[in-house]
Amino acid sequence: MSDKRKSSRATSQSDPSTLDRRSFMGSALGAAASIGAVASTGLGAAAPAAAQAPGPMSSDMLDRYVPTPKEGKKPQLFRAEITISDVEVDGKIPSDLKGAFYRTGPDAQYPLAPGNIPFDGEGHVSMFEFENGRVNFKSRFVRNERYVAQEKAGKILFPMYRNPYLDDPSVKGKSRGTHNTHIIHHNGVLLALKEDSPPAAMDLRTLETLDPVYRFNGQLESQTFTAHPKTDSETGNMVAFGYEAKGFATDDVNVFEYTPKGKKVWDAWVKVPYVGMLHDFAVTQHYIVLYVIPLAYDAEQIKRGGIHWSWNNGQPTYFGFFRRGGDGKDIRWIKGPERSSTHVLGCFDDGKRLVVDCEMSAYNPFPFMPMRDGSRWDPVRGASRMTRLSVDLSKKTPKDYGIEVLYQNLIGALPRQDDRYNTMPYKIGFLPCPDPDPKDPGKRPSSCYARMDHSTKSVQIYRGEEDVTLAEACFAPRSKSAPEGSGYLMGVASHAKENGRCDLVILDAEHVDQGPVATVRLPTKIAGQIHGWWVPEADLPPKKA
């Protein structure tokens, strides 16, 4: 395939795409979003129907969200919580793969309210357990203070996507936290995250939800925690951020540092140009990077009963980087042209640059988000691709950053490498998209997982069945001292001709290509996902009797 690059800086205009619209239609209309990825997750399923487009999109997940005039159909809910002891399994499971799989979407508890986006729906905390070449599995509710206050009222009780107005009175200071969009395992617990409020502890082996409202021994001060804290890749300190961190719509983000035993040693407050999204954000062993986007907070709409958020058009973007470890107030914020980026694939510093690798197109990448002027969603220009920003470290005070696609051919987001280098450089990452060369142009593209070599700029691809998406894959070493990419890519392949059931497809890391090592056959649909953990056996604890 095509290594054909194409680099600006960030005071110049976009280059949306070169791929021609109908060519694009047909491919990549979730694979041009972030967090919920259509793609990747299948969470695109709000999009108003004037942008849907044939994709690699989840069907079940459509039939979940997507209310259809026909005979007055309703959307479908999941609900179910599922354990299966020894799954089927095709071919056989690595004797080194050891530990298990975690993966979290959103499942609303009862159907959403009109006009709110997928986003909102409760947590679904799932997993794969490896153990001795068998693989059981396990999902379960988030049983956070929603949760379980709808659970007791019967109903929704917070009826927009992090509108605190509409909320009924009976929830007045209870957490508004989903928990939906991650996990991460630390100090022996499972971490549920959701940007908008503190994690929520659960049970690594039951999945039982052990504090709502996690809260570091009362060392958190911020009132949110980020979606995707990083491990540093030398001490496995836990580094992460919230924003809005003293409440809602503030302009205000606090950066913090816990060892692996839970003990805050660092942390800092700074402040962003304007309340917008960060989602994600990068972390090398000198600097802590926020990328402000103009997926804005927007005051108008929450008062006419909207979501959060609208996307701004030809709002500036803003890179900013600060020392770690320092106080914050040495944070530089460099002007950008309209872009979006959420998800962060890695990142380092070198003494002369500031890299970092993420997910970046030329807007709004959600068909489910408003856009502020009213104008329809473009697909083209909300298309992702694997894109380095750059900043220039010798220079006293940048003026702009580096905007280079590293990958034009791939289209797609939820980027994920092998996070024993959250911190540090590296070469390895793993991305699932649209088939880059699909045989038949004017069929739906395979569901693919691209394998991205920086240092040689080559693609391997895995090609998926035919009807089959594929969810945000996941990397797991096959050793802690195993080379760089060295392992298992895994992620959950949603079969829409057999009614959504779920398989999870493994293949060696340094060879997607070859296609599956084995294939965990699940025989039901399981709850959607955005993102996905793995953890290996040493750090899970001993089952109990």
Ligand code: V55
Given for the second form:
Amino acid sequence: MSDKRKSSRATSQSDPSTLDRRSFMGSALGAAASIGAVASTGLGAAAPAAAQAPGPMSSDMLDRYVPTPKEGKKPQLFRAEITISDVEVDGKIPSDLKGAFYRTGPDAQYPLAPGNIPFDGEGHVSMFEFENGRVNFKSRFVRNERYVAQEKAGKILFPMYRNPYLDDPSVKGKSRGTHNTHIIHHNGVLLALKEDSPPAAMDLRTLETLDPVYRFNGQLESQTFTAHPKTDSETGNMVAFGYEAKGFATDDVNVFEYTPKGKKVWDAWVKVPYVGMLHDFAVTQHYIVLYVIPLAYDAEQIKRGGIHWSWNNGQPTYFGFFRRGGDGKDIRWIKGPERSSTHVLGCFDDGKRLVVDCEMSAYNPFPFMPMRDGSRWDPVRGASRMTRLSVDLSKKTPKDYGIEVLYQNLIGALPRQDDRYNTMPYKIGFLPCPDPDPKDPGKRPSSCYARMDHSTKSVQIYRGEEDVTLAEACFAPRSKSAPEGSGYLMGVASHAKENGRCDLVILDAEHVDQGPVATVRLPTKIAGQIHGWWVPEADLPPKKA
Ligand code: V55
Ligand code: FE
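For comparison with the form predicted alone, please write out the form predicted in complex with ligand V55.
Every chain and every other molecule in the complex is listed next, the one we just looked at coming first.
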């Protein structure tokens, strides 16, 4: 590669404004695509040619969040709340697809303050409601305490990601939650989640915000609530946790379990070896697993007016596990090498082994999270692959945990499984990724969905249309008792060539390589997405007249 092109990539991690559009897009969530940007310039010898691929975040996120001073362009806000009944559909909505698909992501209410990061935009929730072959679309902001206060003031009052010291004095005591990361249904409501705060509850049909600080009828002791609760495969209970649970930067973690009707049936308190981002966790039939990564709390940076985290180069990871139903005192922390992992695909224990399949990168997967040592962020080391972590349970004091890459050619940070298998042995997974088999390495690779089958180690690929970026996919089972992975895979495709116009692509989850069975064609771009969630018809309240 030429030196000229190489230097054009000489971007500083701590200044996202210097990242070019494509590299940001690629790396925004787990560096899936950034690899590509680098590979295209030849930097990434280890990177597959597929590297220029679009990342898992939809392209419209870029326009909104990445300042582009080079082009002299102001960041463009989106903020459009949309209602469309009976959206145009290509193909036919399957008659056994009954329920609603929800998605959420950050959509900044006012331009982000200098130095702030895309993860601090206000939560904007969308719903695709399936009804007798028709699809209705609706999107609404979460009207949480922060949104409402800022709307009243006409400006940002919480200017920095998880740094309360810069907050406007008028919002003292209010919830800082943006609720921009994930949504789940629980006990008749939609819970919008951000890991630094309690959930906000919304109406499953209208998306009206019902409770901006939802504490499970006073049962929630933790001051925070994860964006990645799990559903117990046998009981349907919701298992979740909060970290920094006793307040800002505390090393306390509270893990808890609620019945589907919202009764707390278990909780335990543990302490982490250091305060790192605990974005996700793993729950098997018998164990809770917490994985501490060096995306660590940075007190100095907070004092300087920066964000909560920086990547603390060289710091070890810790794999912690303890028994469900216990008091947490049996927690064991196993030290491991510097790594990052933010999302779990699936996990199980079989009495002999505790297995957690997650996406894993060598280090910091986020180009906009500062490197503590000031080094330039490396998208090759930031690229995520599906990785199996395992612990030998027959040993009294396991000294290490196993790390095995499962699919070398698949790069992506937003894996999803059939959620009926959250706590059980499973074999099927889905992953948005750049084309793992580019026929023309010079061309921008397609954005794909991979269907992985661990039992055969085989991969099926759906290649999105040439100009699209595919968001995280979500699986909807054909019926309550359908076999694992039998149903539909759906996800939003944004078209770069149509100003970000979006489709919802619906695939037969067992034959993703055959292309969509139906495509819901929105007439417009919609708010960006981090995660999505399926709610079957039986769990939806009746539609109000
Ligand atoms: C993630 C997303 C967040 C966040 C922390 O990995 C981690 C995703 C959208 O906000 O605050
Ligand atoms: Fe997440």
